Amino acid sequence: MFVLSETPSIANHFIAELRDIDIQKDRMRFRRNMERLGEMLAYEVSKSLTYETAQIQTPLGVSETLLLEQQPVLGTILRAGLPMYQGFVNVFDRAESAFIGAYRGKPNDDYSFDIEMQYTAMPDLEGKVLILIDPMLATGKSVIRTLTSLRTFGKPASLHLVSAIATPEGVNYVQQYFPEAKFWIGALDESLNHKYYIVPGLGDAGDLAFGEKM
């Protein structure tokens, strides 16, 4: 598991303009924000993929470089992911894309909810490098409910998870279906509340982003 902020670097004060209750009030630069924690989570992913020896032809000789051995997919869960994934086609331009509606259901009188999956667009996964991305990893349920219904679609040659903030709960959640997966984290925060929300967390980044869903 990578964790960004583990690091010193300028990730962190995108990180903390994230979470940041008055600068949220900008969804322009909340959505600048989270593109931006992409690129850079991109960056990291880029340098466990595999790669390939080429010769350019430059107009004054060639140059040997490595390049990418595949163009991975992208997946992102609708619609708080947009952004974030903005920044990894940023990076990944000539990746595929994949779309996956899924979100909380209601809430039961515990706060315990199930998660509702109504949009999937979806490439052919077969042997592919699948790169998921959810900016926040709370419980785990709706990555788990994505990548199982992922199935149908082939199987990944490798899978990775991106999230801007994860818990230890989520990522631990998760790895008991799919203990291959790589998580690549903006920050690990402490825990969930009572109503599964992360704590400190930084609220609703699909409401944050876009504004309040009715």
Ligand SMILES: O=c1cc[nH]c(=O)[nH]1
The other form holds:
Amino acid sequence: MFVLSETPSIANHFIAELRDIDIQKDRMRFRRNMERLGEMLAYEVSKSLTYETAQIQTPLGVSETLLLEQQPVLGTILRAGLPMYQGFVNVFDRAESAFIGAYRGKPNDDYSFDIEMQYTAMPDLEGKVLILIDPMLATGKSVIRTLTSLRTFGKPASLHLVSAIATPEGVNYVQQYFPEAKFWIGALDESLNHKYYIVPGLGDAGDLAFGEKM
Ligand SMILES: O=P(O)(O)OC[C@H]1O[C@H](OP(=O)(O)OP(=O)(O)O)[C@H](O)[C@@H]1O
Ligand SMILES: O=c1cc[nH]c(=O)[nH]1
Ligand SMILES: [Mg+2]
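Could the form predicted in complex with the named molecule be given as well, to go with the form predicted on its own?
Next comes the full complex, this chain leading.
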């Protein structure tokens, strides 16, 4: 598991601003910080991918370099995933994209919930590098529901899960079903409250980015 905040960097500022109860009220800045954090994590993920030699013709000669063996598929879970996904597509600008409309349904009396899922727009995943972006990995239910339903689109060669903030509980839950998944996390927080929100976390990432949904 890669945790960006374990090595102090400017990315800590982006995460701090995402969390800051005052700064996060500026919706444009919240979305921009998710995007910038996405760009930082995209760079880190890119270092783990497979490269092959390529010759580049310059005006003065030939340069030999290493380029991606294959473009990844960038998947994201609506709504909160979109700004972080934008950061990834800024970096992996030749990648195919996948969109999943999965969300935590109306909570029961004990605040437990099921995942509702309708819309999916997926390319063929067989043999691809799949990068699934969802800023909050709380219980892990959204990610599991999503990955389970993606099985009908082919088996990816590798699976990368990207979150701005995650909990050990969410990581462990996903690892039970997808032990091959690689985790790329902005910051690892310690727990969930009784409403299954991450503590200290940042609040509701979708609402902060796009307004409270009814
Ligand atoms: O790990 P989990 O317990 O499944 O929680 C994480 C999910 O909850 C939030 O989505 P939400 O259902 O609030 O929808 P939204 O993104 O539209 O706000 C968040 O964006 C994650 O997708
Ligand atoms: O803390 C959390 C947990 C789930 N979804 C969010 O948006 N925030
Ligand atoms: Mg939400």
